[in-house]
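The data below hold one chain only, encoded as structure tokens and taken in the form predicted alone.
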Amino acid sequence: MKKLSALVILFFLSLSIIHAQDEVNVVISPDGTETISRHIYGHFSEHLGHCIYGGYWVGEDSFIPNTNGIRNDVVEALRKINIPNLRWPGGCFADEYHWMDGIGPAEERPKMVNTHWGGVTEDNSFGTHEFMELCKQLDTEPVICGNVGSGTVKEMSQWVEYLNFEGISPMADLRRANGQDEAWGVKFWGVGNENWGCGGNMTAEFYADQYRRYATYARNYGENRLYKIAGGANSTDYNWTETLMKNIPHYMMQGISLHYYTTNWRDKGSATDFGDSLYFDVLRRCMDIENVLDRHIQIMDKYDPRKRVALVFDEWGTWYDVEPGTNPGFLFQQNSMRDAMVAGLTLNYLNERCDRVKMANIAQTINVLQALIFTEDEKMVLTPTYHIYEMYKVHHDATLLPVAFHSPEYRYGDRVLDAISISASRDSDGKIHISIVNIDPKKSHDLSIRIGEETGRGVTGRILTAEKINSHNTFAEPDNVVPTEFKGAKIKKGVVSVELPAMSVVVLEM
């Protein structure tokens, strides 16, 4: 049960004694004090596979309809789910990407080899000025993680001022001769990825004295301040995060972020065949990630009371094998209604931590790991967890309204799970939103949600489900798992009762 005044849970108490015991009795406060940050919804893009290439850039000259080279079917999706923030380039290719080379006419940029996704040859063309133009045609506000694995201090602060100086200056003069006059006044900063691993195999005590150093160099201009993100855990490493907030002066950073991939390392699975067993396993694979968080911000907490440095998610959702017939090192996978449960669970847990959590992103956001969108060539086809973006914006900078109840088991053989996770807002036109998910594949459950005193005039809703564990959207059948009205809900003396289906995301809207 989630904490909620005594007031409210002898309430709560009340109405389990006068509610029939199958029933799940749940209590949301009306009031709240946290904001769920938009940027908790945020999008993670790196120069792997065919996120980029394929993905975002067909170039100007190509068939497939584009503005200034950035597919237009991609833009108008993306943007339908209001992206609040996109991170770029990297991944294990920030700490491989030397900024300058993706500069400049297209025809003159030096090649790469891609040595982490692959092995294949990066032409960059999609640079800093293409990124930008992916951001403004998004109307989303960049993330950049900057190369402190193979970089320079000195690199990475001229690719600020390049981006963010406004006056006369070497990188400035360089950006108009490149076509830009106006400095694009970049906010979101990350100082390296993954250093304890592909960003360099650094040690907690070494990168901390590193980020002190290469921090120091990105400097602000004018009135914008950087809001710079040290390179966090991976997971369960507990040690780095309290190395980092002890070592590394508060005022320096403004976030740490926090990586875990719900995944098996030792045999990941197919995305699509699979039973019973290996569903359930994934989903408590994602349940650990609450635990894990709370384990980060009780270290947090310790050294920050006052949460001036946030906790950014800002890699998670899951890993399987690739696709059949696929370059193993595009890390291509196929998206099931499993991956949407993954997604509505993680969301959930991610707005209740809100007063810690200000940023998150999913990777990958197209035809990498748990993708919101697949391309190939002029088609196009949105997966179920890109439906579950667009179903949960609403609560996109709501308040938090807190939640209790106590979750029927889900179990399989002598294995059990909470079956149901809930998280409810209130938006700015006083709407209240409760987003609900189901993980059990086969049983059904009845709700009954009250909302203080309130007495909602109406409770509308969406619903996604599917008619296996695996269903998923292709090509040649893009709407196998779309949402729907949910007609499940209704109000009576200010009680929403819910027939809440088996394996099912719902929204409410009151």
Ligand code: AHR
The other form holds:
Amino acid sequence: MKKLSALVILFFLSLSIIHAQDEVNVVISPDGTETISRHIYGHFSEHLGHCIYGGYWVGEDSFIPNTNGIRNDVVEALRKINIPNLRWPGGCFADEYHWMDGIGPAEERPKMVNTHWGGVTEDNSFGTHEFMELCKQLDTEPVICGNVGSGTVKEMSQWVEYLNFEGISPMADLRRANGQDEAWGVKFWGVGNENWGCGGNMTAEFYADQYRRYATYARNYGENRLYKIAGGANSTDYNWTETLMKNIPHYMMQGISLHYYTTNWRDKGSATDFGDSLYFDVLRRCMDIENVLDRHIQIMDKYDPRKRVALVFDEWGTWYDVEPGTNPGFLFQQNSMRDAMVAGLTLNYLNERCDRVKMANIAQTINVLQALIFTEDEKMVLTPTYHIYEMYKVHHDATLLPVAFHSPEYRYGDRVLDAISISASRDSDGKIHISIVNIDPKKSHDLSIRIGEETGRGVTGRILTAEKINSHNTFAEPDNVVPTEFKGAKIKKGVVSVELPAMSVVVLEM
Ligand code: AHR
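For comparison with the form predicted alone, would you give the structure of this protein in the form predicted together with alpha-L-arabinofuranose (AHR)?
All chains and molecules follow, beginning with the one already shown.
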């Protein structure tokens, strides 16, 4: 009898061990020291395809409802996600843009060829004043990228004076003559873009010297302090970061940028016509972001252990083949549940590194690459990526809470990835938010979450999931992928149990 009960105990013990192994135990520290800058949730909009023209700008005479030429529906949608900043005018376009062509009476503005993006004629009807009006309507901070590749030091210097000088000066007078009395006080200033490529094909050493010249004459006016961002590396070009950190005095730059696109450059594939293998492959490439960020950060730590220079991840997102029948230079692609996964993962990775990463900008807000919004004439639709930004806005300026857990595997054939990513923060009201991504398209997981000694009074949540890995929204079917209430979380004696569905992004609030 004794022997039997010992066996029974052993049996149940082994069962509980198996259960404990199946359940993902998550421990969240109730205290944190770092703030997740809201600027990590920033955006990038270039003069490319229908991002600016048709996306934001329709002109005052358009039949599409607008305020001073800017679409009302788009402004309303972006205000809902508290868009914290907007990077403009490029991208590659920035290094062939001459800002003086975009001021003064619109009909007198010179035209140019947008050589990078489709070879179309740019009529400069959207320029500095229109961009600043857009930022005002969005209640967002402008991030302006100046021209180093084909512009002069004087040109950049004058743009800053035009934007920011209050007193009497040639540029401030010109601004006033164009209808803007007050200086705008622009803070975030990019000194060139991808200067290793479309921004001038420079070597890192040459760019570092150029940066020093251009940045010197981009002046601070009045109380306004420019936050200057050096044009950074292309994904794994660690030498670029090292050279800039070594050759540019830290007091001359507040940030150094980094671009990483989740793509297979040799065969980008379709945004919606893909199977399990390409789903896995895109998420694997997205997960490389952690390693790429960490290696750049290690280099920055070596030269700047006090973290005075921020890493600014100012272009990121998925890049697929353009939609069939569209202009290849316009980079228009659909956006599916797979993109929502990429957004959820990437934002979690950036939150986790918020001691060094102070700004990030997804490419690009409307109608281009991993867009949040599609427009066509008067129609507008929100993408799954938009919904991630809406769900994650709770992390803006919140305190990062360290998270520890061991992720279960997501297997595809003999390839393996971590299935789950988690990030947590506490906002200024004391509420805790936990964003959880389960990339496994077939397997759900049970989580048990402990947050120190916190007992918590209740837990609510929202979930983004879909029927298929390539589910997406269209003008005809705008609600295929939309967030809904999440009912799979319960709290008991301070432990939150979560039944996390396959292929889902969940944001919990405690
Ligand atoms: O976002 C599209 C392009 O990608 C940008 O113009 C450029 O900076 C990058 O190569």
